[in-house]
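Take a look at this single chain, the form predicted alone, given in structure tokens.
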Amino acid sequence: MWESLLPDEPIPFAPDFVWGVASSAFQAEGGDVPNDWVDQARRGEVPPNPGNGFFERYAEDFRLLAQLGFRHYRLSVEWSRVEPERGRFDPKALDHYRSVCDAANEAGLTPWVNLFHFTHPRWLVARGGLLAASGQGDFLRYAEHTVSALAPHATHWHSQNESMVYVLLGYLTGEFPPEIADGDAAAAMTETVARLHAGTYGIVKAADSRNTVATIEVYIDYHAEDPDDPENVEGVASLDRWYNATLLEGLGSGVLPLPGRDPVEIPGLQGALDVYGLNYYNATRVGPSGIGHWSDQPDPPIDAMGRAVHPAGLEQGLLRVADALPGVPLLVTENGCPTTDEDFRIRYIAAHLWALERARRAGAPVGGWFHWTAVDNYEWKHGYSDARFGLIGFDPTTGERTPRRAAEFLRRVISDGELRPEHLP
């Protein structure tokens, strides 16, 4: 399964190479919070989440996390924690995220902040959520409070985790909150963030225009489930148009070609970034019997969460970019698996980092790769289940942390700068 998937020769990392973990405020802090996914869990519709002890222990796996090599940390910011009520700050809720933003920098690791990772403030759903006549302003007017609280202690930052996904999710197929399965709600949401985007850029570049921007996107590698249906194979196309293109022919061109509208100019869109970061998993089947896992292997290796290995896919999402946006550096923002099995973990690390490594050899200026995650944590409506993604464990009890195998070999790779198939499983 595993062996064409690996590299069969030592792979290089320069010294400067960004070696980082990614989390998200509400996955690792759970709490009961004033937002949408705490009132699903109240109602039964999702777990709850009890957080795996980031919001007291972040300084903790700040100094494990730097033990083991990594020098970055994608964190976020839960927006109901901050603004709990429309217009609202809360300046204790801030000091906490000065403070971690503080711990990473004293352990050694460069914090990169992110604005909006899926939850919305209660307030906010309550008024129509960001597709409300006031909406937009009331995320930019959060950002702009959030990034004057934290820029002395910040200088990266994000403006949305996948803000793709977050459209795909919440507004076409209707699994996560706001919960709508409507295109043209769809097509307005994907204005929505992209509008967001240019908006916090500025916001940012106001603050300190030293300080670094970039995405945070998920590309999916699409896949025909019938390549000989040309009905199929250009639902597919269409599909990737929208998803994939979209953003990236906005950030290009500063105009946003909306699927069965007239193209839409974004005001500062147009180059609103210093680096694109890029996360993948894996690829997807879309075709008459829905949508699935895909590989070109007939009997690929599958995760926890019963998902397809493709690393190719990371290759062509990078290539991608790079021709998309020629000149902005890339980042690989979010890789990793869901899995009880170590041997698992680390293949599935050493093949996508032999992927990304594929990707620059053909020219793509990717300089560096943030596994998603650092402790185990909420994997949303999988609650906390065997969709683990963590390089260390954690007990629920006593909240002790245990760093696993993949974390040791992590830690060989980035003092050796250099991945050596031979110190694989």
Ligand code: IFM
Contents of the next structure:
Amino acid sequence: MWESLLPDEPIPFAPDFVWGVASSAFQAEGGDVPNDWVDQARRGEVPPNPGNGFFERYAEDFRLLAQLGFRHYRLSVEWSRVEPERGRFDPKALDHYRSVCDAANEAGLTPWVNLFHFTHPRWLVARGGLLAASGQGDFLRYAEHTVSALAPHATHWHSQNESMVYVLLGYLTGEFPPEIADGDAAAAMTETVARLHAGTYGIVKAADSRNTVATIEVYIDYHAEDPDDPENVEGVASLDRWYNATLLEGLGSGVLPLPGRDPVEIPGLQGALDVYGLNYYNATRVGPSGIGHWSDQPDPPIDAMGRAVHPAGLEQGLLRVADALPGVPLLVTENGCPTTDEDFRIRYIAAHLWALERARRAGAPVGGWFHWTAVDNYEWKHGYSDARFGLIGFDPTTGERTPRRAAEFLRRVISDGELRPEHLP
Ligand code: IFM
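Other form of same protein, the form predicted together with the ligand, not the form predicted alone:
First the chain shown before, then all remaining chains and molecules of the complex.
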């Protein structure tokens, strides 16, 4: 199962390799905040989210991660905490996020602050969301306010998390709020996320031109279920062009090639990034039987969400971005797996670090890797289940943290400066 996926030689990591951990505000903090996921949970449509204790224990978590050798932490700001009513910003919430950034810096972790990770304030939903006429202005006002409140405390930023996943699940398949399943809405939202990114990039750079802005997109390694069926192959190719290539092209040229629409020029989009952040989990099969996971192996390892492990997709995604945006530094801004089996998690991580190394050897300028996630958190529709992505478990009653074996594995890799086959179970 794992043999062909694991490194059979040491993988060296440069002393300045960016070892990080990624999380998001709502997934870690939970709580009764005025956003759409809380409203969905109240209606019984998704599991409730009591949080994993990060809201109170962030400083302890940062110290623990620093002891493991991590030096970077991706967090996000919950829009509905900072702006609970349209135009009313809560100074206490901004103070809180300032303290979170300060605590990360004090522990020796660089905070990478993301402004949008899937959740919408209730008031925004009531006004028709980001596609409403006022939506873009609302987001940029929130971004401006938040960046100016946190900017001296944070120097590394993301405008949004996985904008194309947000469009795919929220506007094309309708699985996530705002639960729209409509091709036109998905095209309009693709344009909107690009405009929001360009606008936010300008805001972060205006606060301090030395600030770093990294995009974050999940690379989906698409495969046709029936490679002999030209219709299936062309369908998958056009899905791939829209999903994986639209923003890459927009960032390169400033012009977005939208499906079924005239290309649109987006002011400020061309070159609006200092680093490209690529997230990767697994490969996807699309065809007559629907959408599923994909692997080229007869008997691939399967994670707790039923997905086959296919590290080569990470290598391919990194090379593709390197080709589309020559000279732009790359980071893997999320990678990890849902499991309760620590041998599985360690092997998954090693197999993907090996894929990263292959991409690096082939010329992709990949300078770091963020594990998703630090402490187990709310995995959206899966809630808190066996879909555990954390390097650290927590006791739901006391909140007590317990690092897992994969955390110790990474501590050794980071401190040794290389991953050796003998580190593996
Ligand atoms: O939990 C999610 C996260 O919110 C975005 N990237 C993928 C993770 C694991 O599914």
